[in-house]
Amino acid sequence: MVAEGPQRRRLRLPEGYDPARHGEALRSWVRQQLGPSWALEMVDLVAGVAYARRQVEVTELEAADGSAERMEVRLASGTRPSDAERVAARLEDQHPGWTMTAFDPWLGRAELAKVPDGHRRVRAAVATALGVKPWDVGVEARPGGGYRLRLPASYMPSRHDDRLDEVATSVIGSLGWYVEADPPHLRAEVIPGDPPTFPAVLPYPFGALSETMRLSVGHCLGRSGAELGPEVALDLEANPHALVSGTTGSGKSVALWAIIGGALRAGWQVAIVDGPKGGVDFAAFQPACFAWGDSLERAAEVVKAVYEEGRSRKQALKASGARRWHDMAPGHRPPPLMLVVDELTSLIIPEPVPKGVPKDHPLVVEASERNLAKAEILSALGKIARELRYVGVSLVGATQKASTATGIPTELRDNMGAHFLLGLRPSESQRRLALTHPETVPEVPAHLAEDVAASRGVGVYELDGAPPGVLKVYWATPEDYMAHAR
């Protein structure tokens, strides 16, 4: 055996060596001669020698207190990314109590560290969530509790943030823990917290300036404790039509009050239709309304009047040379107009016509006339949703169930780009009817649903161009909104 340096050795080939038959045996023989950290590098049949190379060179780096906490490892030449698991197993077997925390075959290095059991579990959970190997993730303690993470280069916020949040709340910590990521620097922090909740009452922010096309509705659930999340608002320039669903007592009317009150504060014209209940929930708004429909007949008149107003605006828009209502000169631009239709399902679903009764019987005549009015309302609503979004006309509908079986066509629902579903435990069928993509919309957390005070006016929302979430709607009475109307 001839020494060629501390990391490379040359050995005489055994007598009778046949490369076609003894390749694997030669590798085992090299390890027997030199030790488990050595590997066969090449064979020179002419000279009758084999060259072996030590697979790792370990350098201990002393910590400040003098204890070895980290070891840097030089990998053997030719080490490939696919060798990572094998290298990790060998290094951790050779150095009990140490864990491979980095592996970079391109730079020919790896790293070992003493990782506490808790950190090792966090690292494994994060790696599984991100679809990478544990040594691609770094973990250290965070001052104040929780953990700091080093993320892999494959991390993508849009793909992985929800998975990291699930790890934070379900594996590492509990409900209320959350993740703050720093994508440009591939860093993140897992931060402890209490389960998120809402105050018993969320007063409407009358002190805030009102925006013409952005109407405040409430706040979304924060990530931890009583901290409120961002404000939830209807952007009626991006989503001119909205659907508010919810059962009796869920807060549907309170949400409509916030939308109507915000519109009046911002200088909108508002038309309200509530034929089935005679407008009792909105009576305080009547003096400020552009139009008011508290019966089926009046509802039909109001909806048709709003459509005719929209047609008039089309002509004015064409005459001005502008492409959209927003582009018209302020002096020639009419205020935005909102049509609010409560109990939408009851207003448009046809009534049964008595069978076996003469066609001229008062019962048949009355049912036919009411169904004609309902058909006129539905036709006008469909045209408003399709045709008038670019002339400053918005439609807000409210219902308990929004399905074709209860009278609301799919096209009308699809034209309503903003969706609110009030209530704590809606069924799957209710979610499918009220939301476009229910699988992406979170549910109201169980701990919040069980809190009688905090859960009042709580539901979920789905807005185009914004993440869905859980919200609590602002509280104020119609009289409060009227006092601040413009």
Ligand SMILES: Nc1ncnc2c1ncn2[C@@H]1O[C@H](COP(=O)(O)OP(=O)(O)OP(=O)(O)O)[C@@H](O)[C@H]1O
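Positions refer to the first chain, counted from 1. Superpose the two forms; the largest set of C-alphas matching within 1.5 Å is the rigid core. Predicted model, so just to flag it, every value in this text is computed and none were measured. What changes on going to the form predicted in complex with the named molecule:
- In the core-superposed comparison between these two forms, the C-alpha atom of Leu13 has shifted by at least 2 angstroms.
- The two forms, fitted on the rigid core, differ between these two forms by 2 Å or more at the CA of Leu40.
- Core-superposed comparison between these two forms: CA of Ser28 displaced by 2 Å or more.
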Given for the second form:
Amino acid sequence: MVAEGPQRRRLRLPEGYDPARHGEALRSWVRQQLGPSWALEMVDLVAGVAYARRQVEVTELEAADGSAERMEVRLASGTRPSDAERVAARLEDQHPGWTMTAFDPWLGRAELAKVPDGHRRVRAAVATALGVKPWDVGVEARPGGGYRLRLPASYMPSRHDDRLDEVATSVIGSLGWYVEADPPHLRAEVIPGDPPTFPAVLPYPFGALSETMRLSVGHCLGRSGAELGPEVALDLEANPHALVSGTTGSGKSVALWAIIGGALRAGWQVAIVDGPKGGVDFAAFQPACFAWGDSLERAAEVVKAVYEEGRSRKQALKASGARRWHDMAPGHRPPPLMLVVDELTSLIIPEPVPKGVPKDHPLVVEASERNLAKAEILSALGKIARELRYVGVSLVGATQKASTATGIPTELRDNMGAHFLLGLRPSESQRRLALTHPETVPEVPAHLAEDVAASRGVGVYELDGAPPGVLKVYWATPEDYMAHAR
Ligand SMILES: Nc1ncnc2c1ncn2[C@@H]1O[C@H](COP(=O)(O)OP(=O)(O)OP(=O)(O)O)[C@@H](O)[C@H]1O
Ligand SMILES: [Mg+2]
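Same protein, the form predicted in complex with the named molecule this time rather than the form predicted alone?
Once more the chain from above appears, this time first in line as the rest of the complex follows.
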């Protein structure tokens, strides 16, 4: 039996009541006679009665002049958190044009407001991104464009900021829009902006102080418009080795210039190896170099010499009792040493030895000798990357990789902790070869890739201890760098 009470009324059905024909009329009669908070609950045709139930009680309209933007609703006692969807649907149905903007069953209240359609869409998108209900998020217009958000208590910057940025750029606005959050106050602003881009040239910051173990490479893409992101630098104390990959003409050699230039400026010893091209891209650096390898044979010698130098440093380090090179007293340690290898792949991938030719034929002898030199280079590079991590020796390589077959061994790549992949539209397989975690590294945005000037020297990076991103490499010529070498 259904009990009557302050929240429930029993109604006698008129003679000849037919639910199919009179149901709608009865429902509106209930609302008109008992008030908008009442709804038909059930009809008992056998007993000839119907029950109406008081769902909610509208107790307060904030503005009395009829232009109310907000009203407060008292929830029926016993309303539970899980009733939110149902209550919202009913309230919004009973008050067309109004939206439930707060739901607090513990305090027995809800709130309705007139929310413009655009704001409802923003609210839904933000709520989905944060994994909450739409009424847990507040939206209002932001002076100057965009939106102001009230965030739920469950908001956590580390978990939600990426998702909010995604909503800002892909649902609410477009590329270049961004979110500025104020976590302590649970507030955020969604701010409109133009798609982020780079200038045609990013001059190397010769005016900035040089730090020995932190070498500037370029700038990260900003959030919006021409605003630059933070500087991207190699932290060679945290990770002494780096690998620059990219297709031909993508800016690998220019990136090596920046690293070599920074190293010379900071007082490093630099050894340069570039067999295939005979060192033409680096000729201007030669006078400042500790060692120079512009042929395969010389390259093998230089790489082995650097390894031997590193080993003797390791002995000295041991004898000094220090754990790492930079823990040694400055007067008692040699300057850090950087081995730069351009066109790395062609120095380590063996070439085919002609088949069906006598073993002592000059062609076979020559190929075998070259392959021996390559094997020595690969072995020494592997040992430098693996064994000489904290002795003040850095290995910086550049490579153009076309396929897995010509890629550098995964172990060597992973030991060269900092990864740059220059170029605008690398294939999936290039990304897999160049990066350890390609799935976490963003891609160069299409609008930037299409801009010939802005996209020169642009690519992506993956560094230890910093989020991956899109960067543009600094520009200066080897002569500029030489003018600033120590
Ligand atoms: N950071 C940059 N800023 C401006 N222009 C750049 C930048 N990097 C590269 N360029 C332009 O692109 C050209 C090619 O660059 P670079 O020689 O470094 O490419 P690469 O990847 O070494 O090519 P390759 O595979 O042929 O050696 C440069 O001569 C320069 O004009
Ligand atoms: Mg090059």
